[in-house]
Amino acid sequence: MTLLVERLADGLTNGFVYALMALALVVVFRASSTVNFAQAEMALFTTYLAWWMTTKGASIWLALIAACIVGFIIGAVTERTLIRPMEKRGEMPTLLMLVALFTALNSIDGLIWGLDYHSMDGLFPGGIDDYISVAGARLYFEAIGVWVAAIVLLAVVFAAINKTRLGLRMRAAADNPTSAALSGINVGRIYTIGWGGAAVLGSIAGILIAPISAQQLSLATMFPVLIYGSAAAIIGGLNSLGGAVIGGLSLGLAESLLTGYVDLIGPQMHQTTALAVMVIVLLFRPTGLFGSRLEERV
């Protein structure tokens, strides 16, 4: 029982981070019908920035705010200067641009901050004695903090999209850009805000996962998060906010339980397993479990 609780806790911790990354991908897709393959590298850059600020004496919370601001700027500028002009040339040039941006940002991180692994302070207490005992298992405050922060952030995002005027405009622009523009909505500005907001979600996800990652903070920290976040978004449905969250939590729990109890999979095969699940879902339901097919009237 103790081992099961610990694995469930680990699965929830990773799952919430995957859900945040998946939600960021869905926000971008709903805004501009584009899968941002550079999402994780944007997050990695701002996570490095936060780490660097803490080495200069800034608190981790101040570093988080700065990372979110910089992340929003990166996302907004990327959409306005790179993605929007490239989308006029078609989907493939846009995809290649995002892959190039992925590589460029990773290289810039290595150039600025080096190739070494870095230990990063977390937002919540992470000492060896900072835990509560549940059924004999140790639930560390750092992990519980990740759960609470993710739940609050997810609630804010859902409320902003479903309960605010900006959210209404975002949904209108996503459903029918032409009609939204004719009704007076600045669709381009909505797309820019969507990309910036998604980058903020990624930044927070990076700062949450880096202190507890087995790889610590390195050039490879966010790549597994991108794999799982992408799989979660596709499994849940690229235009479904709720599907992204369910997909992320499901993959996090499945990763922890399968690697712990199925010897054939082990820690070396868990990413392959996530991709296999994604392929199976796409074969039987191309729009994802909770996604809907977009229909265009002519």
Partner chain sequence: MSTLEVHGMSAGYGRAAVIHDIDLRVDPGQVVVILGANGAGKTTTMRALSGEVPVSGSITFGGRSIANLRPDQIARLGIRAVPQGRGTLTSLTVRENLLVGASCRADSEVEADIARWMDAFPALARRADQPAGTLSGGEQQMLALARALLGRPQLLLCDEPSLGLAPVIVRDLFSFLSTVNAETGTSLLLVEQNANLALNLASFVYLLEVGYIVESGPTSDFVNSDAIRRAYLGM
The other form holds:
Amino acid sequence: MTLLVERLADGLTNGFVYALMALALVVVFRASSTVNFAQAEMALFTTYLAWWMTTKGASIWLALIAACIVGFIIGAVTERTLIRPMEKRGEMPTLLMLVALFTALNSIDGLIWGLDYHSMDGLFPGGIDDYISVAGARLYFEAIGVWVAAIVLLAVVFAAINKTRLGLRMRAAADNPTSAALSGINVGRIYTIGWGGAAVLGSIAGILIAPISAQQLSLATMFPVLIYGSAAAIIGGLNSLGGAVIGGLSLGLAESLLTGYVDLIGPQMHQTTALAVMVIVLLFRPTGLFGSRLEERV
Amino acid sequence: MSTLEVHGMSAGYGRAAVIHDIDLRVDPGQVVVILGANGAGKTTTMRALSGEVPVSGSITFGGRSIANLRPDQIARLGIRAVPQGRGTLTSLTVRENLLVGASCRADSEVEADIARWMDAFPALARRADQPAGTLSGGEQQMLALARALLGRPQLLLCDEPSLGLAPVIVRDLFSFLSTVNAETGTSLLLVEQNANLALNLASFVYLLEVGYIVESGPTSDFVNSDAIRRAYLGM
Amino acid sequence: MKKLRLLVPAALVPLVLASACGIDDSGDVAGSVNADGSFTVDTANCLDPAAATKEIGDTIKFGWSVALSGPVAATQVRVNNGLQARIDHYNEAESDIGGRAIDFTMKDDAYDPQKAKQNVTEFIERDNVDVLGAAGTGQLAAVADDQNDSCVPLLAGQVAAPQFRDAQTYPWTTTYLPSNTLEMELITQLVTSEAPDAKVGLVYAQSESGESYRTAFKEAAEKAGIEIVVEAPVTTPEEAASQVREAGADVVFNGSVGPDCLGVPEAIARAGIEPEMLIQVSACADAKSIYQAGGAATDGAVLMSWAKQPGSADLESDEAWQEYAAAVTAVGGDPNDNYTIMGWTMMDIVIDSLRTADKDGLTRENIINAARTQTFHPELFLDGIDWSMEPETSLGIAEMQPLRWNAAEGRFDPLGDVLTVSK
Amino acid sequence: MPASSMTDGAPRTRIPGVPSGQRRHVAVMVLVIALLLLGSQAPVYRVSQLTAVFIFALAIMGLNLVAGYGGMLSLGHSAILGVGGYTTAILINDARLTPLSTIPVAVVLGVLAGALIGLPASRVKGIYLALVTLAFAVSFPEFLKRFDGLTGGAGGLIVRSRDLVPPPWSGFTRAERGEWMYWLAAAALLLGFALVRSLTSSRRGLAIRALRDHEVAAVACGVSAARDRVTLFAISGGITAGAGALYAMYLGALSPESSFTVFTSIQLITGLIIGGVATSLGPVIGGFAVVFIPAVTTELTNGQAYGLVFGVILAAVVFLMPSGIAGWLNGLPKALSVHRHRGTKHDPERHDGG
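Form predicted in complex with its partner chain structure, per the form predicted alone context:
Now the complete complex, all chains and molecules, led by this one.
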């Protein structure tokens, strides 16, 4: 029982982080019909920035705000300078731009902050005694904090997208850019904001995961999150916001339970497990579980 | 005073121009129709005016040049287009579609306008909270019209509103357009294949043939005119 | 398509014909062990035997292929500081190998075997280096054959894998890191003496090193009659800790490295386990980033060491340490870094080999002969522990001192005597 | 279809059976052999570097079939490269086969691996396909670790150089293994080149390009989209796995953590883009890029800047040379000659004016 609770809790913690990353990917996909391969590396950059600020004495919350601002700028500038010019050239050049950005950003992190891994203070108390006991399992505030933060963030995002004027514009631009533009919506600006917002989500995901990641904060911290996040986004449906969250949570839980309980899969194969689920879903439902139409340009 | 004035406008795709050296004018409150056969360049003309296609030549609206502005800039200046194919935002609800139409307005009368157009189109009111993708073709056309009107445009561009609709619905649509024009004073620029309907509504006509304006004049000049037949048959 | 159908078989036929016979398995003799236990390498197999026996000129060219970029470069750069500092110290203060200077070059292989091979080929063929170095099993695997065929000694390779210790297979290669087999055997000795009848929880990383620790520990535990109650992989430290707790282990061996050096002890503490003994591998020796950062979670953690640990009380009065610290500071490194200490001692050992070889004339042949039969006490090794190479086993480090982390004092304290491998 | 805009295939009007064309072929062959001879005389480390270039070029050539001619971006070719490499290494070490005889097996397994990775291509496209192939790339090292009895797990495999001696009939001695590998890799590259050329200029090849550029139309004309896509992946897999086999023979060491990760795929793609997508020379140029750019940046900066340089070059090429260096070279004569009026490079956009 204790083990089960612990595994569920672990799965949930990871699942929420995957959900945030998946949500960021979906927001970008809805804007530019591409999967932002550099999403995790943008997040890594801002997470490093936040960590660096804390080493200089800034509070982690101040660092979080700074990371979000810088994240927004990186996302927005990327959209304007690298992605928009590729719009007419299609999927492949866009992807390649993102691969280029991915490589370059990781390299820049290394150049600026070195190659060491760092332990980073979290937003929530992380001491050995900061836990509550549930069925013998210790649920640490760090993990619970991630859940709460993610839930709040998701609620804010969903409210913003479904209840605000900006959200309406974003949905309109994602649904039919031409109609949106003819209705007076500056679609380009909406995309820029979308990319920026996605990068903010990623930045927060990074600051949530880095303190509890097995990798700590290092150049390799965020890439696995991208893998799981994109698998979650695909499973949910690349243009479905709700699907991303469900995909992320179920992937986190499935990963924890399957690798824990199913011997055949074994511990070596946990990324493979997630990706196999993704491929199977895609083969049967090419648009994911909750995705609508497949982007098709003839 | 809103007046659309077009001089020497050419536009097309890539380097090949589809329409050449077009002159056009729409006065306040006026209903103008562009008639022409398939492939004459009607849709290109509309897309040029709404900013979707790069143009050369001069286009002014209310004295201000709008040539090569972005579609959203043109829309915000008061020209709204109802595109061919209706451009329904399928995953949004009917009500949200209408709100998108009003998304650039900061006044407090948006809800009143929505109520007004829903009154005019009860079908929209009945399905206000359903995804717009579930509407029938005729309902989507009305939604597109209502969405455009929610921008309170001074000029409405309608690209073949009758396309693919049953005759009875088309009649309703045109009578509605006439009401709108009368009640709000919105100018209309229509592109139509259905000449009879259009001529009933319009006060001024342009004939487009393979990219050129070949004739123009008040509607009365064109009733039973050979020119219209020629424009359609391309003779 | 027709053309295509013809092309494929036309290409395959000669290849299949060529395969008619299998591989000839007869091996070459690499060298011989003399009556006095020393080693004489056989230069007859060298691609250029003359180069192996030619006296080295005024400069000893030394090429290292290491990761300066990529994921493992973090720790590697810290090792490199030690290497560089030792070389600088030699060139500035010693220069006692026939007055020669050492020209030391590092090339980045980004932990990629293909780039390592490229680097070593350039070192051998273009730069004409006299001594080589490499780090990482895959990298050494990609270069060892070329390097042995060329008869350029590769000394103190930063590798723990045992296959490179065989003097008959790789006569021109020596490695520095103690084999995991040896370390695990010493750890089981410690467990037997300190916690007899312990139920051991084996935590291992799913990496090359992790798997190798796991295998070696299981073998050693079986010999020593120690019960392993669970083998928990570090999918996440939390998952591993949960499994250890469920199995009721009272001694935990953490066979993982890198961030898990700290991650696993923290997860163990957080899972509410208070093991009698938490044993870490020697690669997890970094006091600052692991033990100080770990707080209560790492208090009392045990590991094996052969080198002096930063933070020990007596370092202030240790002249060799002061010399080392000054040199490392000069290259911008941190003396209180175990990886830097390691780099320094590695180079210390190489320089000693060169010195010894110089007595018979500094040739590549004599260098490797000297390195294969070497007894030496690097100043930064713990007292009572020597570097001892003999051609039969090529262990180098055969003894270690168990240390226990004392969180209150912020240092490692010795735990019992120096342990030696049982013959 | 988007992919076409960056794959300016440089259409050439060639009239079959005209002798001048054949003479040109002979001239090109002579030139190639002369260049290869020249290369073989370079210093040993250079020859070794060129061997690596040829091997990567061959791997990229396989990738070019799907990503270039097929318009399907594959991030899974690192796994295929690994299948080839591991097949060769395991057959040499465990079955004691001669290195050469393992190549056909590696190619066949590569064909199967390619078909497997390409199977989803019959269902999903574009970005989705890229993610599916990414899944294979990420999973491959995990599979290697899972089945460590066969693959050596995370520690990898070593093939001893004495097992890699050139065959006696080749005339090369053990000491000349480097040169032997140089010629072997060059021969394999030429073979791959001929194969891709004959494939892409065949009717099927045209159909495949049609599929890439105008799927609906191509399917309407009787091209079987699903089957052709999978076939293309299979052939591509064979070629890249062949490169993998050579890689194992060249290097003598395989390491799952460093040689066959998704970053290798990214490297291959970068090479292809820089060289020129859907051009026949692109992969060769790409091979040079993949081997020499890191070599140069390492010399200049020693370390971490390598990724930055690679990223910047990739972005710059995508921006400035949409069809890569090969495409740029192809366009050069045209650009230098008199400007022709109608030769627009851009795809005509949809033309649906009313």
